[in-house]
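Here we start with a single chain on its own, the form predicted on its own, put down as structure tokens.
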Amino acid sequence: MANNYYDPADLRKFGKITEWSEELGTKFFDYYGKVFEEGALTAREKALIALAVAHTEQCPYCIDAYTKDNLQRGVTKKQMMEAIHVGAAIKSGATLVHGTMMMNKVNKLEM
């Protein structure tokens, strides 16, 4: 069996970080927490921007957890696969949009 860098196993240790700085690891849960409760989003709109952002940054345990969350709150595969293409769009747009500085940069080089 092959091993791999991202072990799943790993997702389930995530509550230890605080371990070995629990000040900040405490505070970085009670941000978390706070972040996810309903406010003027709701909770499955905050799964799927999770979700999105988890493909964005290319994480496979955030990938893991929010495809689960979204799921259990009843998201769609179609849902899901849309969220996805909005966080891609966004980030080959970005992506796109900073090539306005490396064509600055050679205007002002062939000066």
Contents of the next structure:
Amino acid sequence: MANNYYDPADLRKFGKITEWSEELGTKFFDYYGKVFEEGALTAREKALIALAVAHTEQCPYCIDAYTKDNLQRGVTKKQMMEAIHVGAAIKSGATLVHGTMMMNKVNKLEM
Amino acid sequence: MSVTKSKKSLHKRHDDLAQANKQLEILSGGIFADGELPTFAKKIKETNQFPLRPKKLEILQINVGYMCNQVCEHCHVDAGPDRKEIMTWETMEQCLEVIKNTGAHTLDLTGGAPEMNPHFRRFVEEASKAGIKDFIVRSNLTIIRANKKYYDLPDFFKKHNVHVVSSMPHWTRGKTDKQRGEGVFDLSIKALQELNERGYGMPDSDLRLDLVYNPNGAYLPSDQAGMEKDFKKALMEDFGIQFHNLFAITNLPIARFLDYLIASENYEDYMYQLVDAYNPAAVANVMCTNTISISWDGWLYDCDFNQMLDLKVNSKVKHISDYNEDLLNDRDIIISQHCYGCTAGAGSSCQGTVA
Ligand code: SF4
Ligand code: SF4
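Now the other one: the form predicted in complex with its partner chain, given that the block above is the form predicted on its own.
Entire complex below, previous chain first.
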């Protein structure tokens, strides 16, 4: 066992998860591959969405992988940062919009 | 990771990596020596493509010298103003003899900045008489604006119906200047406009103008077609510039790019990327299968990369002075781990994607 929970080298082992559950692993990777194919959205748009979600999920592996993927596709730093702001805005908006729940509850409980 | 940039070539700095054998040691050592990653030979054996053999010769690529007005960080030639290796007229005459008799349909002049060879124009004039179908000059664009004596190059190219292939790392100033040096972007834009004015790169024009894109760091290029669309849109909207094709070329772990990979601690990860992206379908069309590369001093190589690694052809014919196309075509191509750069993803050659 390594001393760190996260190790960049583990990203390369991602494919190996199939070894311990072949059917599910294979199905997952087929699905995953299909999702990122060019469709109604371009592969590049999907890569930017993935980058934003990687940040909201705060997954170091995904951030590593999709930063590289976006660079490979010629996406600029500015575009990448804007995508992350979209994620951050939704994340903070989602937090804040729950404030209405708090307000409802307060209004209900207070005389 | 940013690394300190130098305005001098590795050769001038007497850096270990200026030596071909040091580079080859690195490419065969470490993760490849301990079996963590398969060697290129092992990989192509899986699909019975070993030894790699040439097909019909189509391209003669002549490197007329390593001198260049730029010192790009990713340069696999380790070119720069301080490189003095320049093809002599005598060697050029030997090349002209070969050009007259070759079965190849494409002549590809490269460097360095080929225009800096003092015999460049005379050579182009003579070579263009040989009736070669496609005559390419790899021009770095800034040379056209570097000095008054080069200002007329667009007219000169046009006069000899030269096919101009130029590197343009990105459509943004920041990314371009970072890879190729301060001010390169503006000079390149100016040069492209000059070429457009002569008819180069215009939609129905026979005057071919193609751009080459190399990634600006330790990652691979992907999606040549998508990238071409982006380049076309951006260069048109911002500067009214047009060109024909964009070739996305993978940086091979050689010379200054290898130096950068090691200094920025990206070497292993980059080699993993190359091996992961290995595409057996690209092997059949790698550049060395239809090209012969000739160095400034007349030696023959499987490709420009092998030239920089000083891996001369595995043939009795090793020098332009003994040139014999039939004998030469009957050879095994020399490979090492840098070859993974030609087979990653859709593949990569001086003509861009190959598979
Ligand atoms: S990459 Fe091209 S332009 Fe840049 S230094 Fe090398 S030969 Fe010159
Ligand atoms: S580096 Fe040269 S020898 Fe190796 S595959 Fe590419 S073109 Fe062929």
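Residue numbers count along the first chain shown, from 1. What we label the rigid core is the largest C-alpha set whose atoms superpose within 1.5 Å from one form to the other. Just so it is clear, the model here is predicted, and its values are computed rather than measured.
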Handout entry: M103 C-alpha relocation of at least 2 Å between the two forms, rigid core basis
Key = yes
